[in-house]
Amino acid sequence: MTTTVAAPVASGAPAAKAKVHRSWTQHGLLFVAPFLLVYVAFLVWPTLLGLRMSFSSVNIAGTNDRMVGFANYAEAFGDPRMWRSLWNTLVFTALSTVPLVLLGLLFALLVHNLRFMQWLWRLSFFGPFLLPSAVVAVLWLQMIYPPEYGLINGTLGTDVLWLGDPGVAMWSMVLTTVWWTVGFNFLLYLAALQSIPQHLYEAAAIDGATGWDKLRSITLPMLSRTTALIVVLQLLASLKVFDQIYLMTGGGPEDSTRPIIEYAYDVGFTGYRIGYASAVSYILFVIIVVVSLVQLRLFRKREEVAS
């Protein structure tokens, strides 16, 4: 005769588990303490700041602080100024994106696939994004583009006022910027191709594939998750440009390299406008945020149809 013997209920494990769990949460909540305060003090409460400042009339010196309504942005909206400056960013933007992320892929492609000194062509691609915008100014308008004895005219025999044309000049500041950050996209590329299965390669070579296949077949679709995040990044950036125009150009000549970031800050901290330059800055924000959310829809909806 078999005896069965019920095993005890342990009627004290459900609130036993939520014990822990609230005690992992408490935990967790210490550990990130630190980082939430820097991030509500630096980023969370200066955003929500700038957005009411957006709405008044603040000066600079923190006066004449009296709720103004949508009146900046309806100011704004009407400004000429601003949208020549939004424009100059848009064709920033338009311009720089591209050959970013071509030669960013194109270098990575170089040096993955080269047998000697690697680390010598790592560190000649992506050195110059390591410099300070300041350093790469300073060396662009001493080096680069002066007209008389610069290196550009010295060597082409001609005489073009690189950053004195308004026809030229925003076309130098994406040839500076260019050459300045397109390291960083190199590098996403490359550690994106050297995670790439070496047998896939390997197979196609039995199949007969040529290495324009391999790289139409396998290396790009590979790539493209890297390939959309290095879009919107730098689109992001673009849109963002300050310090390089700021330091080479001061928007100039005759506002024709002039980015909206330049403008909020000329209108902020030379007009003492805080107010204005505010709801210029959240008009900014609000053509990044749609940017953004465009380029993560279409790159979702390429993969959806893909797989």
Contents of the next structure:
Amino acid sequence: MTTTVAAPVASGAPAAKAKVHRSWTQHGLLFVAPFLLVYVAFLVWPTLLGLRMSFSSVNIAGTNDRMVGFANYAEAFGDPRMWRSLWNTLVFTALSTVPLVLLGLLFALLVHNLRFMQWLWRLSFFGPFLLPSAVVAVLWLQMIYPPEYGLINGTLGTDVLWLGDPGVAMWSMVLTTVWWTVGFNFLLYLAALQSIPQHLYEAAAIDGATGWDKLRSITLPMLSRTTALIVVLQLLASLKVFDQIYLMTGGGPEDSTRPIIEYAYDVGFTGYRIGYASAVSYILFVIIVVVSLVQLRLFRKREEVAS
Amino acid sequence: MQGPPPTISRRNLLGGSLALLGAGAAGCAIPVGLGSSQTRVKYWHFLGASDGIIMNQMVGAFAKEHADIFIEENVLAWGEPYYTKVAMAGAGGRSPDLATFHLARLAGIGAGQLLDPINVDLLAEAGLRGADFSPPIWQRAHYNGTLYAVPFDAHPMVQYYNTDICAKAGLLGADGKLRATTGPDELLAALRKAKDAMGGEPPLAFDALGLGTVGPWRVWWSLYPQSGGTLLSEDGSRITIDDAKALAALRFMRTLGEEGLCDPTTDYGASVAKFTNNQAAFLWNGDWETTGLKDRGTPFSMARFPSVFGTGAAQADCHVFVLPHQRNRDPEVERATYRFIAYLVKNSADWAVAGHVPAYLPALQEPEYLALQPQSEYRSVITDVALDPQVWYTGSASRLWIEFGEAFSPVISGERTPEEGLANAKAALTRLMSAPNPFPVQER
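In place of the form predicted on its own, the structure of the form predicted in complex with the partner chain is requested.
Then the entire complex follows, led off by the chain already shown.
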């Protein structure tokens, strides 16, 4: 850390100056020490411990801690329930990311162009995001989805088992999640929209551009960096899905909604096999790292093209 | 008030808030003074509904008689999370002094690691002896030769019957009780009569279908052990299913579905609802619906699960008391814990109101218990219970139950032959056996 920070400044500068800078970085380390300490203790260290556990047969009591090599990984790769839950997580990610990004953009455009009561629309779209997952789960579970007296079936006169039908349950989870979290993307988009310089639109208007032209040639390109950011954040958030599914369906019916994090929780905390649960977690970890790296590459390429 | 006006310095404010915080934290604690002479026993259980009310009354009654002991009763949600909590508490070694448990869970939770052995001497001092308990249950309370649980009750599969419909079908004896049947033919004949009396509607209801249904397992694990069938060898290393006997039980279940004697599309909730609303003459279920049915005024009584293939075995699990692992157990608290256990066990007759059969045999003789109707009607099942094999993947709502339930549910409806159902169950069992036990025996 020290060298990478100091290097660009030090290059071509007198030695004395470099010394001053080094002492400053030492000071800086002191400043971030409280954060680093917590970061190492609660994130880095458990991550490393988890990796070690994934190669052991340790149970929830911390006993039976034998190193078993890749046995946990081998078992996981041959475990149909692991594949099923991993597939569920990927399906959820695919189904939820698209509407969350597109609707976020759509709502932001709507609100940005509305001239009256903007605060109300902003609040309406962002409000649900402020609710804790448990409140969201109870609201949808008890009031909106119940087949007999729920809001949806009651209003539409339909007879759908929103959470009881294995073919529908995942869509219901996506719907709930979109309602709950679209506000965050909406807010990011709205902020980005408000920072687009007005003179671009004025110039376009003088050139006779229609509303559609402005959207296509000014707004969307100016939002591209925000879009990239939102897509990354959204993919990562969706891959980590757990709370609302655990609370609303517990992974059912017929394992049709069980995400991989819940599977890790199940085998670890109710099956007591922490070692195996760690291996399952690391499989997801690797997937998340790969997704992030791919994203980063795409990001960089786009930026290179842009510059 | 002659002095200068009070000023709030930063230090005072900080100190004051800390004191407030402390007071707040103390306020949250159970109001029993640390300096008081009471011994505090921390007790966890998962008993809800009528079970929970009765347990709470028993704890209250104990407190009245034992002023020197304070039972801190902590009711937690039933199900998997409960066992996770006990496991975590036991792993940390600072667990509650006493916990209610299911007997079938003993092997799965790593008795000896997360649970401490029962001190037989202290148990005897409190007045409980092994000979006083139902032998199969007492034996199953041991794991590898060590006692880890004090049995409280069994909650077996029983046969609820609607007295009105059964009287109409001529199935009741002179005493107004259901005439017991023996063998498949007698049972089928009785069911057919009931079906006629109900105008051709299926007379028998049980949990036969649904997501994660365990009903088919519970019916099968009542019928099959009646013929002496077993699932696994004593050490759990080999499958010992007797195909002929297993198939006989499955074919019988298929007959029930085929002849329309039961409705194969009934799930758990529907089975209870049908019986409650007089739409079924019989209900096969655990004994825990007793209070609910009484409250709703269904004209019903109860009998042992019918004897079809030999003995009167019935699938059952048991509530037991266990001691989650503690690093340092206070001897005084330990004594108080055993006194509390002994009190509950000896007063099992009070507990039996909820429908469960006391595992403590002397309680079965008490007039107070015998007067309980219909709770005392099926008491003799207590020495005939079919318990889960003692391996780590069994127990209420365990993978084993769900896999077998899913394998057998389509057999009842005819979507799968008994042979296919058995093959699926065996395949599932093989999978479960191959998964490593998180608490291997040699570890101890």
